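Form predicted on its own, single chain, as structure tokens, below.
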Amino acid sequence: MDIFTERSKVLEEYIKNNPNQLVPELKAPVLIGGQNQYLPVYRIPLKLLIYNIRNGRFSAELLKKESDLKRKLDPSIEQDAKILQEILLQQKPDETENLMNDLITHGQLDPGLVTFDGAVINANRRMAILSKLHSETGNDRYGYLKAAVLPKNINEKELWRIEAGLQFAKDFRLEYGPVNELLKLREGVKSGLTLTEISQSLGGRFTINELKSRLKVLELIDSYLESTNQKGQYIKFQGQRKVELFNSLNDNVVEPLLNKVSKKAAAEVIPIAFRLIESENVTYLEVRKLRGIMQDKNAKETMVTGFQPDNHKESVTSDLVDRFRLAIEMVDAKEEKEKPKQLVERAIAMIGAIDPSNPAHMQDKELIKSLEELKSKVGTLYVILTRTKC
């Protein structure tokens, strides 16, 4: 038996046989086929509904849980429904508590939206809270969700349009989070929508080029997770600052190198950037510096010397970060070549940071060799400049 078909029949029979559950004061506005429609709202028993695992607001959390369990979750199974409920309740606990208090005090004022077979499109978190309240209090008031039911003829493309239009709206809702937003956009493409259609569905929130850029950022995140044996662990990038690292990598490094330098340079920089991001010791502003480094022969050579893309040892990554920062200094120095006094002052400050009393420094042959080279270059520069003066 197809449980979804069976559930749709039960839901249809419930609405047909319970006209008293119509909520006449509420209508659910929905854009279907480019036309605004106002669907009737009913009080629907929670037992006739299931959580929508397509819901973009918790895609990363869902994928993480399924990865941990090593299986897909089925919202029609009670055990899995409980897991989905907990995921929804644990998202931003403070906001969840505020919404719970609002539902207790005022009841459900805004109607949800469900598919013809009872999958909740817009009100998953509200249903999770109502289910929790109903279980804890036994109060029948919390056993229903006020929702409108979509027509049966809604296809995958139209359903994405409706979901995205509602879930990206600026209302009293849980924010997507940067990764979930990217996943939702990609889901739109997979549903068969063009970028133009996605942009239009979201009221122009993203231009075509912005959509292309966001999807490329997600591709970089996918590649990074795979390179660190964390495939599908999008939950690690729910913070805006972490996603901003990949925004900078794509928008300020990879794309400019691809368009203005070469495909080779763009390909070469990605594994380097991944190891730098993995170190958790670089900022998104520093990541942007990779473009200049890759275009400077000496700076690039300094950074990539000894680089091993598949070596994730902390000592190797730490060395890469040090070389990266040195390469930044080299590029910055070239950009400031018309300011020799500032360059000398910076060099003095950097040299001053070395502790001459540290015994380890005295045994460091590479350090001694570098100091000899520095001494030679400073001596030569001094002779040239003073001789010119005379």
Contents of the next structure:
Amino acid sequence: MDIFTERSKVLEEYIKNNPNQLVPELKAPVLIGGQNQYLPVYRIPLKLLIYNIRNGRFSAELLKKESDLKRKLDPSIEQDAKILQEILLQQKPDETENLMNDLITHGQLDPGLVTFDGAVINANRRMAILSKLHSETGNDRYGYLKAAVLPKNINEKELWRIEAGLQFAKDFRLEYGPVNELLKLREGVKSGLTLTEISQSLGGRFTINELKSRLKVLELIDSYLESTNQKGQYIKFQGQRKVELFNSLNDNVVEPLLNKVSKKAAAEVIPIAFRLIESENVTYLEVRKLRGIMQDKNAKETMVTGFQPDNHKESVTSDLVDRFRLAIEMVDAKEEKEKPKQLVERAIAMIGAIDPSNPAHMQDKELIKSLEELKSKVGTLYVILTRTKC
Amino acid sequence: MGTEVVRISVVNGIIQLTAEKDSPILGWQHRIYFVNILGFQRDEGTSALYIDAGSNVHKKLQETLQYLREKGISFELDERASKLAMDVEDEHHRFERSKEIGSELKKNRVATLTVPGFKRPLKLYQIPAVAHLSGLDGAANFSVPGSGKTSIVLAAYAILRENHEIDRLVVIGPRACFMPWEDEYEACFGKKPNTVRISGSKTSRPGLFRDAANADLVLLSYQMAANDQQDLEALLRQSKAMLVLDESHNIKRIEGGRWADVVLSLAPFAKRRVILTGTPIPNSIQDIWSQIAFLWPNETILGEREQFRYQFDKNPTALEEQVRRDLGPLYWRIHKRDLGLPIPQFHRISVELSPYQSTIYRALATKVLSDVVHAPEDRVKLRPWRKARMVRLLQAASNPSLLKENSPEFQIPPLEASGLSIMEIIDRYSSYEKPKKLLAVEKLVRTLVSEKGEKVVVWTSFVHNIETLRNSLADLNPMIIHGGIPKDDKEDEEINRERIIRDFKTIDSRKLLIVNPGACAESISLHKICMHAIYVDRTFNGAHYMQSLDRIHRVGLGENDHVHYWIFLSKNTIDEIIDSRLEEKQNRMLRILDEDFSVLDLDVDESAFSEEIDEEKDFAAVLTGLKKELGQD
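Given the form predicted on its own above, what does the protein look like in the form predicted together with the partner chain?
Entire complex below, previous chain first.
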């Protein structure tokens, strides 16, 4: 953070020349270098401030926008600042409205935090609302953000710590969504912090192993997006449910295969899992079954036969889902091999579900072939079991 | 399109893969392998992938190249990557070559060998071992103790030095091995070595490392290697060293540990690598993984660590088979039968418990059985819980007086037997009686020492027993060694283990040595002068026991030297369970290493009552045994 921009000089001058803008009743507590510091708070004109685009809380939305526009956004350009403002306002419309009402009624009670060159660390949404109010009403009271200015000597790592410390103090996942949480953690690593430092900064919210696993989940999501030509579109993952699929894929499938079977098996299962996830027709509990399937030769073969990793056609995907379900049945059945009676009863129940009056089944060659196989298998089994009894 | 390639560059341990933008050559499926499997990162903005592999750079590069080759993807290496790839290739080539040589040497044993500057004639069975060790770039020698592993290494060193392949020996081992290495060097080359022991204070050691740059033989302990990793790495980098891990089972924990991590990261800097131990797998086949990883750091001979563990959990027997097959060419083992040693005689002497002792033992046994239902479920707590119970039973079977003592050997506090009616008996035990077993041991010692004039070594796991025996056999002027006795001149000039052993071996009137395995089982030879070992008690620790046996049964014995092991067992007690479990453990190890009875060197933490892997089985055996003893089965 030692680049001295024009904005930083202007901000510094402003604070120096406007002692009357100090808000004496407010102080901003910040943990810097392990020490709690209470920084003075000023009323700072919005035009001296910029949105902090690296702010993890809206990474997914930002990356989506950038990908749509096919360019990076620059918060110091007015046009881009407007776009960022919109992203912030739309992220959580309900809360934004509450916050807006609050700001209109009571004014800003909670001070924000900005870097020495005016990037808003904490209070981006408040700034977006104030901006909106200011341009809509022209009322000067909305033209300022009450904020403390961080010292110049804060580096990237320290900045991440301060930011993350503030954001994770609330439930980050609930507040900003699961994928933004992952992106925020990765940003910490990129700022140069070790996993131990990150874990400590977040008050032990994540153990080192949990952090490792979180980062791996994000890598899987990256690979998935790449495989579906949606690179960087994290916005697709804002629902907890979808991230949960990847958590299961990583923690219950890829990692165990990697550690207990082989790199090859782990590499092989990922594209299959991606197509299954893409089908939007599998649950995270089903995803977990992939591990057992990969370790069962027959089940695996059933599942991967004819698998085309790059074919995203619906029919191909639904075929894969069917074969996946069949493979699950095979693995489950094996687990129940000591209970043959239950297995047979289940088979009878399933066969009973076939509607013989459905004209679509008549003369269905594939179906008839399978029936013949079934007949022969049942016959053989019957003969063997009854003979042994004699 | 045919010119599309992946470019591979390496800078400061960072491997980077780049392809032309929008080139399909590194498609998403391949990128999955690099990113999600090997741990590469995507470079934002470009399609490049990179990984900070640090000291693992050889291995990561190797995995990268292997994948690209398998998938038929063309690649191009920059200068540094190409150099590393050559190193990796070269290492792989040397590994393959070493395997071939190893197999060949096992099939056709070398019968004669010229060792430049060697004064000591090699024994016939040592010659092929020297050929093996000097022929392979990374070799293991698992020969039984007393077969002259040190001489074998020194002979290989002499050959390789003559060929300018190496210029010094760096030995990491327990401190007790320093003196034997120096003595053997002198005996083999007929002159004192230019040697440096890296030990002492932090401030004095940098000077020692400077001296080491000119030394023939550098000795340091595992702990010191861990403390001075960087200096040691520098020494290995600037010289052509043969790095020897003596008693290499010290790095046996598969989960790694400070010592193992350090030697594994030092391994790539040594010109040649050797591991020496007679007990490569003291407890389970898992013990071998780290040792082999040290020998060939870039080859995953036994698979990845986690996979190896998993296979062990799934099917240990199949894994043993596989290990034996995969390691075959890489290790040499001189078996006990190769040494032409006389067959030792085992005498198992069963002794009834003394009356009060029997009451105490049965009370404790009943309590252990009734406590089992309350055993902690948490594994971390369960281990010490089990250990404490096994130690209690062992103490009661050996000498109930031990129960009221703090046990420094196993870090167990005195028995707190509130609610046990026998507490009073325990408190005053020594005033009621002396355990019959101790009396029987004393009697045998007197017969052997006083009547027959034999030298005798007595083994017991408990320091208190050592002291008790010293007092009751005071007239025989016994010498003792346990954890509390200083190790060498550096620690105490008057009384130290090296000196006691020297006195026992050289002074005729000093005929009795009473020791515990934790302090005395490694690197000492008592054969030639002592033919009798008496075991008062033993623990489930197989390594200690096997190692202790070989103190008196090793090379140098003549056909008519009769070695006797006298094993005292308290009847119907944990002693008998331990006896059968130790035999099982021994057999298991011998099976893996291709038959034969063999034993020895190990320095295990004294607090280790037995290793974790076997603990459960040990305890299960105890419970079964107790039920039988108490007639509850």
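Residue numbers count along the first chain shown, from 1. Everything numeric in this text was worked out from a predicted model, so none of it was measured. Whichever C-alpha set is largest while still superposing within 1.5 Å between the two forms counts as the rigid core.
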(message) Taking the rigid core as the reference frame, tell me whether Asn358 has a CA displacement of 2 angstroms or more between the two forms.
(response) yes
